[in-house]
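One chain comes next, on its own, written as structure tokens: the form predicted on its own.
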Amino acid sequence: MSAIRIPGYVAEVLRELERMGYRAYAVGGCVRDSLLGSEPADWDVCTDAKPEDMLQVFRKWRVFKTGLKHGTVTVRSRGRNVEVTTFRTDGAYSDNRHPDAVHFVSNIRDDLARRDFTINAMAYNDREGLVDVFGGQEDLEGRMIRCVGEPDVRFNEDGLRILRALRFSARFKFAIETETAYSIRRNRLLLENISAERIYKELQGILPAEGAGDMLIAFPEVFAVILPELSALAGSLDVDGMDRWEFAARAVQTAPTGDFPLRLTMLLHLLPSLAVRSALSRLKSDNATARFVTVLSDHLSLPLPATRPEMRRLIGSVSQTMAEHIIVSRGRLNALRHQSPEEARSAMRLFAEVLDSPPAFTARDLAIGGTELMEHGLAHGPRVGRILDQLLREVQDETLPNAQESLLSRAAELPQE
């Protein structure tokens, strides 16, 4: 394990709780993932002081109540944000997310005791070093999520720590203890009591990470609950004979480490359109990933363009960009079966031969627009519309040249209603 070297804008906050007769250490993710050598993205502080005593010992300081009745706060150390919490446990979690109220405490060790996993349960000070009650180093060590305490009681507290488990076991592909696993497949219906916004912000840092797609063929039926329109899929075979479930988690796994609108993209991409609608819905998911999913997976059905005219179009359709993934992604999913790779090979080809060329991929290539068709008397109201819409299909098809002269002699020949 990496030496854990505090940041001085932390110290600073535990040498002044420290100096005004408190203990306090930094704890949680802070720790794990020093001990793992990674820089962490935060740090968070606990300590025996009570919010009240916290306000006094930081009066002079900037602080923000961010947390008060919980007992947090968080104080500004050098134009960084700390978070300081007071040691406590908590009360019953009726809701299967919350406790109902917490308990403030003076022990280290009880604080620990309410945390998820032993890789979570450490706190460190330069005073004392490691204070590790559960097993957490030990677990980092052996590459292992465990329930601090009884598995079904953490969860039972608190329904997202199932995809909390996934989550860091994806991240650091670590294996999950066995009763862990265990618990977490037999309350995985406690995922029906979380809101749509925190099951998307945990697929956020699943599907990205190196480990999904192992997460995802162990769990099919934890993914179930929270997208069931993966559930067709588990034990149904295509075309190919293969497993469908599997494939999708394959083919997350094909898409590069932390991209999730396109991970999500081959976790969906099997599933009838209406079916990839209704899930991204129900997460309620950003607009701009919605849109980069549902066009995506549309087009990845769908024949690869063979032709520079069926390429203009596709790129005029849907963006150089996106056009770009579907080739891409249609080449990686073509490899997952042991096709050949030469459809993909020779629309990227295609696809870099249409670039080199004068681009009409929309109407607004053309060297004409509906001013001058107005101008021209060529046109007017919608007809101007559909006339350059006819202009830009025989451009694409390279029947038509795109110059103002040309544009305007056929538009000429074309019927004005």
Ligand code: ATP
Second form
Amino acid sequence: MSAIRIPGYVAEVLRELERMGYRAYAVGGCVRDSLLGSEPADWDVCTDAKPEDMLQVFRKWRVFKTGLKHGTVTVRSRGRNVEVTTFRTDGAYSDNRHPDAVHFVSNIRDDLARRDFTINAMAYNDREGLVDVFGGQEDLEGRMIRCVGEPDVRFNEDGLRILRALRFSARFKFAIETETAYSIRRNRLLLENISAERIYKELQGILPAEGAGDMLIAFPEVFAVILPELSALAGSLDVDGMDRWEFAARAVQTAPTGDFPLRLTMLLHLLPSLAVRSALSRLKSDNATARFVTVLSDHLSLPLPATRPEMRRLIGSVSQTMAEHIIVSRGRLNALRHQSPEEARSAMRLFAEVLDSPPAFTARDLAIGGTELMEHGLAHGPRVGRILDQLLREVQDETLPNAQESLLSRAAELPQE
Ligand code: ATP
Ligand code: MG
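Hand over the structure of the form predicted together with the named molecule; the form predicted on its own is what we had up.
And the full complex, kicking off with our chain again.
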């Protein structure tokens, strides 16, 4: 295990609390990540100072009362934010979502006991060293996600912990301890009570993670609760005799880690277009992601363009970046099906050729526009658009040069309807 080095701006916050007679520790994710030898993204502090005491201690600092009711303030230290939270227990969760009330407590053990997993339930300061009462360090060494306390109780308090367990397991490639894993399966329907926003946020953590594919394969019944559209895939075989759920999971794994929209597409790409749309809207996905996923997944079931004209039309209809995603992703899926790499390779060659030649992707790329057509008395009204579309098709087909003169004379030949 690596040593914990508290950065100066956090140490100052701890020191200030201690100077005023309170106890204070770095806690949770930052302790876990430090022990794992990686740089924590942010540092959280917990303390026995009550909210009003914290405001007193930090009265000369910039402080934001981010969650005062729950005992949290954000303290600005050397230009960085540190969240400081009073030791607390969370009380009952009658709606499986929010604690009905938080109770401030005076010792660190009770605060650690409310936390979800042993690896997230450790605290540290330089004076006392590591405070690890639930075996967090041992589970880090054994690469294990284990609930603090009784798994059934903990998941019933907050169903989102089910997805948090999968997220940490996928991120660190840790196993989920047997009792915790049973409990996750048994209690999966608790996820029906969790808001779409919180679920989507966890998915944004699970899918890009290193171990996402294994997680999907190990817990299909859990994902079926949050993405019921996918439940039809598990246990159904495709033409090659491959389990379709497993294929989707392995497809996720072929996309680069960290790329959520691409991995979400891979997960959903076997579903009919309408099911993809309904899943995205139920999850309240942001618009940019929803657009990306629907366009890409719609195209992944089609053969790739096999000629330059088809390639130009594809780029014209979905954009250059998107066309590239379609080719690359389709290539990955072909490889997963043990199909020849030739389809994607030759599409990539066409893509490069088409980008190398003068652009003819949309009517805007033509050497003439509607104005010229009208000036030459060749068209007016809605016919302008129809003629431009026809000219574009012929330019894309390479049967007509994209030059003013040839376009105008071809337009003159087109039938007047
Ligand atoms: P990350 O690196 O993903 O931020 P983290 O461990 O810091 O991981 P946070 O969601 O930022 O996770 O929460 C900080 C700490 O608060 C956790 O380490 C854990 O101790 C506690 N915690 C957060 N959410 C829950 C929850 N739903 N139930 C119990 N404890 C929680
Ligand atoms: Mg965190």
